[in-house]
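Here's a solo chain for you in structure tokens, the form predicted alone.
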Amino acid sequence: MSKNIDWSSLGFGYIQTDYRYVCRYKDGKWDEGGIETDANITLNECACVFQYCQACFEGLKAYYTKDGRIVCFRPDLNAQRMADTCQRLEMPAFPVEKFVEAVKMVVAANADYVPPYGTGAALYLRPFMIGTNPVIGVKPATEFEFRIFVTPVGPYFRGGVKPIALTVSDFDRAAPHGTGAIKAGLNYAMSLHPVMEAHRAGYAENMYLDAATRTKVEETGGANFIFITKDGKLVTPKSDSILPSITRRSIMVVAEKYLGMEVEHREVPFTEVETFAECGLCGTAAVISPVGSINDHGREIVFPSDKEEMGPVLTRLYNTLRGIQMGEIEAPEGWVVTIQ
């Protein structure tokens, strides 16, 4: 039975649920870890989490197919990308295979959470790792905790598939990463005063460029870009610190093996970004988000498609790609893992 929740008008935010799963690393290994109800985590003042932001986090959704099961996209992906942060933050890894039964047993203790098919809300999942016992010295900690917590959400742009506006970032997307620490979950903290100033300024999110040279294309503050040219071609940024968006790679699969559309994941000029016809944002919250124009310091540069509707080829990859996750389309194989 599902909650008496509005699923249509949910925004991208959190609600509590019943169940979480949490597991704890100590001596050296993980314990065996299982569903919880606690929300609240108590920690030492000095817990390593709070003194030098040992941590990191996943996101991923889980959602009804069209003949009724409840499936999540690729958890395997998000299980290896979290695996690659800890070893850069001197973290435990938690095992792949452990990661997916986590999540199958999350979702289906919250099973009443998922919000119904076509609805266009999900149960969105954020699997994290914080470094837990008292370090006052720098170094890291040796005790950790990894919780995956699930609220049901709405769109994260609040204009859907309707287009949106971004502005061009003062602000180098690369500092709160850093190469290598960028290639899997991540520490957003130092993104958030600049997606304040965008927002401020009335736009949705911002546009940041290389932080060597300011001439490059990179991501957002939450997504990748995907670039479509007037001939028809996807175009994908290619960067060391850019996040290894699942839904970026999905949809280069999508338009390659689904579409038969001609793939390049190359770096992007910031000076070819006027020649695309469409613009778009992805990722695990996004999806597929059109992009309508892009404020370059006062010198709006607008895609050709419609500033009110996603553009054509956006559209054929974002129905493609839905198709697939919502058990409308023929999957590849591992894209799909059914909780229930």
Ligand code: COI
Second form
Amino acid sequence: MSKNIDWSSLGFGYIQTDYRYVCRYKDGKWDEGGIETDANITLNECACVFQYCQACFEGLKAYYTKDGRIVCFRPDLNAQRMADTCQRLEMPAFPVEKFVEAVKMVVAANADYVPPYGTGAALYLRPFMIGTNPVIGVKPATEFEFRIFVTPVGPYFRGGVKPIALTVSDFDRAAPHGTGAIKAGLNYAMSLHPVMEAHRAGYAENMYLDAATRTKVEETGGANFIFITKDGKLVTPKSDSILPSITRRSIMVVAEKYLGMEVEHREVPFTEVETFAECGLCGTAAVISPVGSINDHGREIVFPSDKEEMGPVLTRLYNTLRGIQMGEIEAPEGWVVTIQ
Ligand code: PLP
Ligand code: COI
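For comparison with the form predicted alone, would you give the structure of this protein in the form predicted together with this ligand?
To see the whole picture, the full complex is given below, headed by that same chain.
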């Protein structure tokens, strides 16, 4: 029985659900793992996660398809990216197959919280790992906890598919050069001040430029950029210090294989941005969110087709991606994983 929730008015917030998946690592191995009911974690004050922020996370969504299945989108890529993150953070990888199994278990256990088809909402899954044992010298933990909790969510940006305004940040994107694969707690803690500064100035998010030269487009605090040129090409920034978005990688395939578009994955000079016809943000939480304008230190860059609503090419990309995810358009092999 579906829970009594007003699905279509959900924002991107935390609603505690009945079950979470938990697996613990000790003496060099992961235990069996399984579903638990306690949403709270009790840890020693000296746990590595508190002292040295040994923590990382992932994000993916589960939802109903048109034909009534509960599915999720490319969970193996989240598993692989988390394993890459763990390697960089001296954490033990959580095996890819066990990760996908855990995703299925936790969604099935919380099936009543999966928003009905057509509401626009989804069940957001937050897999994460923390170093749990006390560590006082600067070194990694030896004991870890891997968890996945879930929460029903609506759109990440208020306004949903209405264009948002960004501001160019003078702060660095938190991920250092060469660590683009990582999705770690500390990265995001370092972006909390910049994003609040952006909000206080009336903007939805920051546009980060590369830390070394401040001339190339990186990403925002929680999504990659996609741009459409005036002649209809998809351009998306390539950099070692941005997160390799699964949504962005999927959109590149959708653009090329489904819509016959030319796709360029390359460095994007900031000076080129004002030449684009459309600008969007993409990610699990953001899906595709149009950007209407970017404030560059007082100078406003306004995208011709994006001020009032999503532009035509982003709309086509959005509809095709959503169609694939919702089972209305045939998906490439392995993209849509049925849970039940
Ligand atoms: N970039 C950052 C910094 C993010 O936090 C996210 C969200 O996960 C993304 C990009 C988008 O990645 P994905 O499409 O895999 O959700
Ligand atoms: C996601 O899209 O899954 C993210 O982790 C972005 C985050 C800012 C909510």
